[in-house]
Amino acid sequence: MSEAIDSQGVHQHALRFFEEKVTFLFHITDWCNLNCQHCFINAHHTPVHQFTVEEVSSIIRDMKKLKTTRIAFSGGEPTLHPDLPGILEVAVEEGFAPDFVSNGTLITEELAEKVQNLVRCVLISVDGPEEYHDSFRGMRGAFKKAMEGIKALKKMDVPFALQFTVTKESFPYVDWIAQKASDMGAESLKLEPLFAGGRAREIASSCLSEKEIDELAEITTKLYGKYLATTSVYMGINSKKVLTEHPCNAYACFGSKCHRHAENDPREIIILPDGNMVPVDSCLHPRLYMGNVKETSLMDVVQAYFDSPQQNAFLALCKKVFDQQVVSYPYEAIPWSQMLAAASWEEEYAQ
């Protein structure tokens, strides 16, 4: 690491910054009003971990130095955070156009008006028709309340998008949700296959098979074309062709071997409600956590992460999973981050 000399002539290590652009998913609270079957952070009905506006402000200032291109705030349910508008305002003041992810049930016209000019888009989770959605979300009336929340956003001209968790049971509703998103005026619809992490381990049998994920990708392509004029339909998935031709997208390509000399900096980072910072996927094994922003600044976490045992272990995991699973994967649609998270808990990948 290069060094600089301060005004007193003392040698100081120069700060290192990410060379690649990065997006942050920032879970500002673990407080939630629902009991979703698939919650990967095991949210609570009372807040156990929650960030203050002051903490968020410090973290966002550091994000600005790290080539951050996008911030999305989540929870738990972020609308339960008493200072959500203030947090969004801090992000805007630092030059970001933030999103936030919500179950939609607590969004009122009053809240929509408060966030009107502070958010790029609100991502609302809708997982099927009313009966299925309420069951999956663990609360009767959740669907109706989410629809009321969307209505409030539309009235205040706040852009919104939909997210749909695809399970074996909800697969038949994919066409329905695409039509619903288009009819409602959603900017986009993200189809996200269920991953057996967190609370979802209890419903692992509802996860799609590799073949079903590939079928979903084909359906998504058709829906993208069908609704392109109104709503962008896409899937949270990777292409085998892209990953194998450009392994830097899977952190499996190193410097001079890369077609564009990409660095192995994480391009997606998650900050969990307890402050732990995770590369790529929230469900990675804790041994791969980058550090904790509740204990030290985000910038200090990043500086300590470069060339650390955690980073080296993460990159080794990526390379192993790429070599042993991606190259021989039988389908074009690859759930890369989910595959990586699952492997991180397996003993054979722990070394």
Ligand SMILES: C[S@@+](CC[C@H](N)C(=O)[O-])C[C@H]1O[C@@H](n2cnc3c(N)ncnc32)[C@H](O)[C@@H]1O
Given for the second form:
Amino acid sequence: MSEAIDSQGVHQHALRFFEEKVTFLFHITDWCNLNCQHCFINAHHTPVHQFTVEEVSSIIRDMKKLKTTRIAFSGGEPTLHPDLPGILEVAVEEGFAPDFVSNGTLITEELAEKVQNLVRCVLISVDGPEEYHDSFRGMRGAFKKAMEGIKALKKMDVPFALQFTVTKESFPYVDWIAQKASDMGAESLKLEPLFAGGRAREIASSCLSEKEIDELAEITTKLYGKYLATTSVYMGINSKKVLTEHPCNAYACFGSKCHRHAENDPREIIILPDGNMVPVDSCLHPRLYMGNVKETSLMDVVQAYFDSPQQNAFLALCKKVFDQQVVSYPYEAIPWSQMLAAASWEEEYAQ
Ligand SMILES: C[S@@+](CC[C@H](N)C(=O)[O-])C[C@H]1O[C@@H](n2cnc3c(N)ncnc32)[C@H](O)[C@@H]1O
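Counterpart to the form predicted alone, namely the form predicted together with the ligand:
Shown next: the complete complex, the earlier chain at its head.
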């Protein structure tokens, strides 16, 4: 690490920063009021792990020192946090335009009014028509309450978007949700294939096959064109062509330096409710965690991460998955981060 001399003439280690812009997904609580079959966070009905506004505040100040462009708060259910507006306010004061992800069931006009000027967009999860949604989310009435939540957001002019988990069972509802998102005035619709993390391991048979994911990507492109004027329909998926032409997108660029002059620094970081920080995918094996922001400051976690065994193991995993799975992948739409997370638990991919 290089050294710098401060104003008192004292030699100090210069802080290292990521070369690339970073986005954070920040799970502020593991408390939830629903019982979703697929919850990768394993959220429950009591807050076992939850961040205080003070903790969030110091983390966000550190995020600002990094090249953070976007923060989305999630959970658990972030609207159960006793001071979600306070947390959003801190983010806004530091210059961010945060989003939050919610099941929508607890969003009242009063809450919508409180967050009105503090949030860029509220992402509401809707996983299918009423009966399917309620059964998937383990609560009768969840769909109706989510619709009321959206109504409250609309009344207060808070921009909202929808997020839809695509399973084998809900695949037939994809056209329905796109039409619904457009009719309701959602800014965007994200179609997210189910991944087998957390509680979803028990419903792994509902995950789409590689072929179905590829089909979904094609359908998404068509829906994107169809609803362009109202709602931007997209899928969080990588393209095989882009990944193989630009391995830096899979953190597998092992030249002297990336053509973009990046050094395989993480660009998406997740903070889990217990404070553990993970690069790229919440479901990566804990041996790849970057550190814990409840134990040390975010800046200290970042400083210790550079060239650490965890970073080296993460990059080795990315390279192996790239060489052994990405290059030979049979379809164009490639769920790369899910492949990475799955491989991180397999012995043959451990160093
Ligand atoms: C973990 S939830 C937390 C926020 C909030 N309680 C909600 O339900 O939207 C955030 C998003 O992740 C999605 N999600 C949870 N588990 C998933 C899984 N195994 N695969 C794909 N998406 C998942 C949810 O459907 C939701 O849209």
